[in-house]
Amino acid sequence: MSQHKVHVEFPGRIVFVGFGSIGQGVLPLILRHIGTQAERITIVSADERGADVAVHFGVRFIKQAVTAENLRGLLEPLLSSGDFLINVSVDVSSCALIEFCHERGALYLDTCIEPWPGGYTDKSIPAARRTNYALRETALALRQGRENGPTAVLTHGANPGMVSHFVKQAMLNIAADTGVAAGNPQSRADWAALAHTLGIKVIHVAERDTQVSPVRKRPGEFVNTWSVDGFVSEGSQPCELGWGSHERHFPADGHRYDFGRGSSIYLSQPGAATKVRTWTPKAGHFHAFAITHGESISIADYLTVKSGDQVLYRPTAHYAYHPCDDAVLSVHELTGRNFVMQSEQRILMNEISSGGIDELGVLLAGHTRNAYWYGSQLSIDEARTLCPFNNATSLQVTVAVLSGVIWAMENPRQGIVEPDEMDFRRNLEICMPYLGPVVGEYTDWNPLTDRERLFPEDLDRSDPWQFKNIRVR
């Protein structure tokens, strides 16, 4: 792996908590691009998935679930000041790990804010407290007294994570194309003012995965191109979206929060049962799942313009995800079973056929050029040539994990940070070689295109970019 650029030398130890498809795909990237050795890396995982990958690279593998009871006893011998914990697990509390790492003086990164088991689905917990919004509020509250502590990067995979960097680059591109003087935005206020000036009403994280295997989904099986546990967990949470200042039609099943920053709302139904209309360059327009994701909340919050307590501007932001076709069938079966998980799981990797892509980017809409998509169009064929133990979907995530880890190593005393607060140029510089074609494209499509061809609909034709028009009912 000596032909690959080493971005940073890291003398400390690295510990993975969890080692599913994302952990397995990150490991070779770390060994390529971070100055470390396999002997300084340890994997702690609840099951044996990926143990063969660890053996392949000569990395220590401990099969042991991390629980609230054993966290300290298990991790204290593995982590001390200057070390790094990469959390790519499910059912392990991110906040507990962040607090532990701060006490130990260790750096930290996760790809989503996870609760302990049951935190997403426990009906004894109010729905508002089972959301990513609530998890984020809890994590950000840990900043108090830890402002200059060891860096802990929240939610830095592809999405949430890299898409926040795409949003910033997309805004600069739109500004350049529309004659808006963007300058060199640095602060949250700068970026929010630019989004307001551009007139961006809606931000979709718009993704279409066309990877397919000749071994098709069987009844009672959940098939996906990345973590099944992770997808089912977030798909079972209430649908969440950043709620824009332009919105005129509050959803009948929508709820506001009585705590926190108030940048988002949630619906009283799961994200895996909520569909929206969106657009990507290759796929055109399609229906997608509005799965809850951290970027929906953090991007909307980051780009809010206020005068005192009054919100002057905020975009609506949410995920719009069409997974691979077998995952769509799996979701339909899951919802038909009233969210009782299928007994079999399969992650598509080596059996994926040639030709499919994961088209992942951000759609910024409502401005003078209507809508602009910016993102990655990575194919399975290119992913296989770029890095082992990855498909197109996982590589977009794993290289973003790599860039977040490198940024934290280069900025080790930043306390708790979100992707929107990081250097987007540095992160994209690291990610770009692994993303395939990265393109920006304008479109005339909007959510009213070709509507009412069969039946009348209740639409707001005065503003195509109302969520009322975007949501599929």
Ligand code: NAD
Contents of the next structure:
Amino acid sequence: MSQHKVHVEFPGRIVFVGFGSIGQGVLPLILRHIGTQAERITIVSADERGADVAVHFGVRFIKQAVTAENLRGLLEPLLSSGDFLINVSVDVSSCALIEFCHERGALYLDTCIEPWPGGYTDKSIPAARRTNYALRETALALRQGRENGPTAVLTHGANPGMVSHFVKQAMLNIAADTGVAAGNPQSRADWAALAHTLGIKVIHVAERDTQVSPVRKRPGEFVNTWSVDGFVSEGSQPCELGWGSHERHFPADGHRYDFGRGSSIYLSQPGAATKVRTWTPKAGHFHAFAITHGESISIADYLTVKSGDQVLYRPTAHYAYHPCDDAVLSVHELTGRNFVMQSEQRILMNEISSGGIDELGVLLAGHTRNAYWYGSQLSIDEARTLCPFNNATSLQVTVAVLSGVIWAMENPRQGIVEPDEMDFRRNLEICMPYLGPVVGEYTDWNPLTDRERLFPEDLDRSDPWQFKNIRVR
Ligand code: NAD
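Since the structure above is the form predicted on its own, I would like to see how the form predicted in complex with nicotinamide-adenine-dinucleotide looks, so please show that one next.
Complete assembly follows, chain above in first position.
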């Protein structure tokens, strides 16, 4: 008898599209916590990576890239009503898979909204259309006529994904600590009103990864603790951020959209070339990359308070990512090569030295207690004891995939949903045992701390939490 809790029985078939670092880390969690069998699971992936893991678990592995042309022929025999497609690939259009799953009556989950190959970097497409904002608008437009259809969960990894649940828990914690009666927020409007009442100006997804391998990055090599292709793609997209109602200095290189919800903006430079100041409990304050991510857009949109068309309140929201040190060197080399990808790639897994952690959480700032970080401080050592085929970074993602899949199985007719719209308590309950220490910590730090020690700077001292102060120029 397994010592692992089975959260849900699932009689249908499960198909993985893609089986890289995330897929390989998810599979053991699915087999532990979902009532299914290896024979009911099939993997379709473009290369042989992970084929040995599939053999280890007795799962069928089909080596074949999914393309716009072969999608139906390949996947129709594998998926029908009541089955589940878990999309953990790169280079496969999420929207095409969502439409296909809806037609087949199958459930769906992905960890980011991917376009077909080239969609992120094709310069013939205007920059505004190469954003996650545009991808999200396209995905949300698929809701029309698919309400109450089979559940399709968008962007449910760690971030985007679990961090939306962290934001809700963090808001409740701040409310309790500052004597604000939070009540029992349920709807989007309830959560937005709470964020407004608390006075949250800024939400960073603040992450510092300190995992390291004894074999250091070599020239011409891109090293990371998760998908190199995924990181380079999103790092090459324009920097994007949810644009808060408190902001008084519109960036000179900033652009608004002439389509969609208008809750975020983009800069005319890639996120991997855009640095911001942020803070996590163990690292203290540091510089991070403002890589575009789905949560920057969905969280800011979700927490917007409007009166008619007028925005009364919205937090600024963006990612602030310090990847592992060798990934920082890799990004530095990549930007120096004008975003021509290095020929060698390495995802760190078994070779990672003991001692590193991935400190991943949300920093909610601008309220009466200044700033509060809430998140996971999972170490590589704990990750290894918790689940095979994972490092600290992947486990934070894979357990969030697991919780999203379970939530979809438990709520199979929700149509297309974003993390912000899911039950945060149920998801966190499933994730918690795999996150290592989950802590909430206040800080006095703000982006003006220790500034102008060497040179005068153009700062807005009347409000530390202006993006102008946060951005590194
Ligand atoms: P990876 O690079 O390790 O693996 C990608 C996989 O996709 C490989 O197995 C590859 O063979 C497969 N693939 C590529 N083209 C394909 C095609 N046409 N058809 C089928 N399979 C194809 O990536 P990863 O680290 O496992 O990440 C997977 C996805 O998850 C990426 O999109 C990444 O951005 C996303 N991700 C999200 C989060 C999050 O927290 N939300 C975190 C990490 C990764």
